[in-house]
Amino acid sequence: MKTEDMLKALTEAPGISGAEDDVAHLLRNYFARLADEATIDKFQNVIGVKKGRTSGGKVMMAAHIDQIGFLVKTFDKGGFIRLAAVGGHDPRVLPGQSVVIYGKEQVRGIIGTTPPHLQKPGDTAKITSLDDLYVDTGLDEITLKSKVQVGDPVLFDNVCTELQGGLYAGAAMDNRAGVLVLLETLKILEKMRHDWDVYMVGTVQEEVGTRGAAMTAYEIAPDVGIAIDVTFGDFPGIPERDTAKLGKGGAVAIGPNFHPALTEKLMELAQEWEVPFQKEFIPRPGGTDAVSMQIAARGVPMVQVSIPLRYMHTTVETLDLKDIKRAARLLALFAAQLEQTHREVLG
């Protein structure tokens, strides 16, 4: 399958925090495909593992399904919505965004918001938050409790959409990207030689809190992590050092929760192999699958890629195709390398 398909595909799979069931499926098909197992968890993890030449240690490289969005908080009269956010959600790109409801059956909506013509003065410059939003569906009260209940999640009315110059914009490429980076390094992992089993992860329940990353992590106890995630894009009024460039390759990420020698043996592999990166500076434990997989158990050396993303937790989610098969290439290369790597830097 193309890589431009399977990204279509994996963003417009719903997959709310908690509730991952359908991107948990097709990523596991995609496994299938590509590695020796292919598993699912009783939380929705997705596993898949390609045997090793020794099998004479494990890496696990973590990216997770899940996205952000809503639950149905309560009804108003008159069949309006009122909405739970899972996730951090960007009030300002809220109103008059379409959504999709999955209740009993899909239902489709939009949030609305009081125009502006009847606002008070000055309320126009104000960001309206999710308390004043509603839904609405065009169903009356009683239809609507019928084809939904509260506790249902609402997401975003998703298309993937090409742009010009590689670029592609949707909704959940956070961290769809990364779910991509990992069926991209296993297809190149099918032409080479290595010696460590490779677990492919999918983790659930990253946006609320990491916790699928710490399930996975202390089950499989692997003996090196990598977390692939997104970071901030360039784009007009944002400095160059708070982003990385969209078509320059993934970031690795440099700070205490990633260990700094196998982050120098990353970095010099992308330089002898001319596989272009950024850095990424990130002086503490950010909120990616690496804070947990650090300190599973006895505790793993992690590195970290991630791709660069603009416009991160809107419905216009921006990333080059170029970074994901980058880094895939990257991480091939070092999942190939890695028992003689662990053995020069740990031992």
The other form holds:
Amino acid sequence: MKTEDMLKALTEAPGISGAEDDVAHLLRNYFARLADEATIDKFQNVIGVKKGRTSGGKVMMAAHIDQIGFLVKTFDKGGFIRLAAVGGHDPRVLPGQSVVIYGKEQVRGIIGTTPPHLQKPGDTAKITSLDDLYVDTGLDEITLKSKVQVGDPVLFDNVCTELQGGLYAGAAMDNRAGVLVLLETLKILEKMRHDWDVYMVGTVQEEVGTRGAAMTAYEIAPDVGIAIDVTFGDFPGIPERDTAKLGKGGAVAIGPNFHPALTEKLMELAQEWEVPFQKEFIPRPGGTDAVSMQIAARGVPMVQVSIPLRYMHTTVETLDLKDIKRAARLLALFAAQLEQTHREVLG
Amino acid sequence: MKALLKKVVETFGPSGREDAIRQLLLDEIKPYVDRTFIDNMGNLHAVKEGKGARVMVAAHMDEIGFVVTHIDEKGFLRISPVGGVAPVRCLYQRVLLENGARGVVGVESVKNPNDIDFSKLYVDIGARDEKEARKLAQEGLFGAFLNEMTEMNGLITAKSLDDRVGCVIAVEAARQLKKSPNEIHFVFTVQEEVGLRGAIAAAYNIEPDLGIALDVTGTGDTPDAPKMPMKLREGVAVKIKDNSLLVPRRVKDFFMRVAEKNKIIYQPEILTFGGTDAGAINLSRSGVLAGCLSIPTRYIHSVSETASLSDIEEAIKLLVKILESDVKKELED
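Could the form predicted together with the partner chain be shown next, to go alongside the form predicted alone?
Zooming out: every chain and molecule, the one shown earlier first.
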């Protein structure tokens, strides 16, 4: 399984928060090939378990499989659809997008907008809110309603595009990039000795409040947790201190959500094995699975590694494949010697 | 049902002070269940035994209100909200304190109505001065709004339909329920208005296979309302999403299937704000399948919350039919 092919398959599989079935099944099939067990729970969380030599502890690596999208909210006269947001959208990037409605059958549509010629002076400076946007499918109201119901998921029509220099762009890189890190880590662990059992979890409903991570971390009750997500990649016009650089490795999170000694150990390992990495400072509980994993069950010591990603929550989220491979190498090294680390740091 | 609803909406019970409403609901539901108990949080549990799926039906019995924070030298009370109370909706409303004192909400003179916030509001309890006021009320007392239930052309208008209407649906369903294979926990939860707190503890305790919240939802059927599919008189609303919950497809489909089979009038609910006890149940332990039956309601969190009697009847019918089905089988993948 080539990394590039898995990225394309993972990002193009639909998986809006709350209806992650397609991407969940794809991931389970990948886990079935790389881990000892692969299951899907009743909320579509996907769990792959790779047994260790001693099974002396459990490490849970979580990457969310859901993506932001919309639900059909109401029908307007003439067959237009109004949308309810699932997850955080930037209304600036919505007009002019192609979408797919997952109704009784897939229905294609576009998000319409007023042409510049018909706008009033000053309109271009205004941002149209989601409430004022609509989807045009070309179908009349009656035909439309026979195929589409209130509550059906709507996603951007997504194609994963290879740019130059090893960069890839598309929707849902947040957080299929993290999911790919889980898979690449498993590939490396196949050739390594590791003592602890490794639980790879594709979590659901992160974009609406890190819900799948809360459920699975309670169920698994790991000794150490690792959240894998995306972080803001560098691009023109944004201060360097707020971003991580594409191509410079995974970003290791530092902040109150993350166990200081385990985090330190992770960075020591990176230096020892010359795996490029960056630091990311998260001064207050952030928006990743780590926030709910940390306080699940009796509490879980956490670390977090993020893939730098430009243009988050758009259809052109852009990343460097190198960062995924480097993050995976680091996490495999970390997981392989966790029994010893845990004894030193938390024992 | 109407007489019960009137009694229930007019009973005092802001979040944290649910004693009176809990006693009333206990008396009402006791004849129809096998056992009742009150848990550490103050949630009232009424259980019908069964060998099948364990189903938690949650309706919150608390209402929005306020707490007295200060008594000034002229004998007026200052208050702080309990739950989502909009300051403008308090103006000139009659209120009741937990010790039985009555009052009315006044406002300092403001140039711009948008400037009204809780620092500008006070409660007039008829006291001549601070000394007299302190005999009638003390800091730390909880209060709630007063209003009588009225009917208008098939609609009812009352305070605290949120969520006393859910409590009444639960009691009525318990009364009408004939044969059920399920173990049903009717839970009248506390402190929903301050963060779904009663339901969190109750769900952890019960470990249900399915959670069903009964609550109110907004509508898109008033002048210049936000675009929402819900309308009064179009039946019970089956929730698809709100900010606390994405209802799992098999739960939503199960509810809609039962409605269609029994010719119960229902409508889909998509709410882009707010949450219910179902959200808390959903996140309990390693996750619980949960859904919500809602009553479309206008003017939520005012003293004139308005809903349709026919929608409430449909909700009772649907809940009864859901609880009478083999929930375990219906929820299979």
